[in-house]
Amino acid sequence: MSQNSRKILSEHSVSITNPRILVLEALLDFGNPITIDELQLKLGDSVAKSTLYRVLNDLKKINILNEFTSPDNSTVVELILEDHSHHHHLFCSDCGEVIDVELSEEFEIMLTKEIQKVQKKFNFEITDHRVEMFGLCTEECANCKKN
């Protein structure tokens, strides 16, 4: 997996370095939307916090990253790379787990005239827009079955 961490830096322009192809790596194997606390966990002691934070604001720079927050107020990331199209998040109250979900295109197209509508009243540019839906995993879900 490491030359994809290196051929993704490449393709941006970034210079290659042994925290960025870790984090990178650790947030191509998770493969969902993970808090840093998750991510500095699954790091271990490899990337300190610190260089941590430094490599995700690189990223997000780049726009390979996006970051939003949690309904506990924690900081989310996930990696957005040209094979993901937009989407939104499910958020379960009970074991904490983010889920992808992509939303139809009609509403996706009633939405951004919305938008459209809001940033002509506000004379506000709107750069990007989330739905987020709270709610609770199904009997099904492994972390709820962990508590």
The other form holds:
Protein chains: 2
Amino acid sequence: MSQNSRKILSEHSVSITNPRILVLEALLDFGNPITIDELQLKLGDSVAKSTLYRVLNDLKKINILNEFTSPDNSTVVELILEDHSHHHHLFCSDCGEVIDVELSEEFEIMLTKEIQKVQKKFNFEITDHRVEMFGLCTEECANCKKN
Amino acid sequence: MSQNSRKILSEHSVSITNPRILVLEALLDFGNPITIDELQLKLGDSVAKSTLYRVLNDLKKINILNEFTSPDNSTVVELILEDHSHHHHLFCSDCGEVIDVELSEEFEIMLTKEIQKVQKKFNFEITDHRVEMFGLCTEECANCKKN
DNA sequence: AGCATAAATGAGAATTTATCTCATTTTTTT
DNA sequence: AAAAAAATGAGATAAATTCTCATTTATGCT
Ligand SMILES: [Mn+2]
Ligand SMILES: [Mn+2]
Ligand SMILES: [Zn+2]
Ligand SMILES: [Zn+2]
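Having displayed the form predicted on its own, please output the structure of the form predicted together with the DNA.
Complete assembly follows, chain above in first position.
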């Protein structure tokens, strides 16, 4: 069952170790952006705290992990897999859920044009962008306090 | 000279104290988004560390301070003044500078439409959004290491 | 202006999150 | 299988933010 993670590790020529497999499996299994808190919970004491942070840095170094900060200041990580295309994030201000969102191609094109204007205006070289959306999940949410 | 900050405080009915005036003056004077580090430097020891954080929270509470995290994980704050319209941010990955950017009205309209689609799709109530752009300042920049 | 009350401050302790150190264990190479 | 290199675990350390509490300051009312 850990074939996926072993493959990922060997493809990036980093040595195959138990903590790395466990962290990758947890991320693959969860499938969504996850806070480091939640990740630690999922892993229990199978991976030492210091090792978890080290492994996450390793994954960032080989460019298969994306890290960002949620509006309530927790650190969120997500795997960047082959089929993982450019996307953005939607945050629930209540329960803290983070959802992947793909915006339309037309929109991304318009944003790119807009960014070109910004580059010129500020004499910047813009290499990346991020669109973040904040609100409340109105669905049946077990975690949302508001229900 | 501290009339601006006194006015801001009284308009929001929070008591007028020296630390609050000093922090507001520093923010007004700098005029741009500023990291808490830099703000502490500007203030020297005129305001205690604990008080600075408290005052920033006070300003957040009365909705005249915006706080966000820069890509290098420093906390950035900026005043929200009357004339301060909806805008976004551009970050230099090298020197850490944060620049206010207004995007075109057409773009914001398109983004709003895009967000409406997202709301429906995920059954969310989206109340706010943020566009962040990352890159390098190519201008003469005293702080950029690359030069 | 002076007093009473409520609110804010300063100093440092405590908490939280992340990194670092180093002896030991595991992985890789030979 | 042995040697060399790399990674790990446990705990120490560091940085950022919040908390505690005794003292000071601001406000509202004589
Ligand atoms: Mn994502
Ligand atoms: Mn701004
Ligand atoms: Zn929710
Ligand atoms: Zn720069």
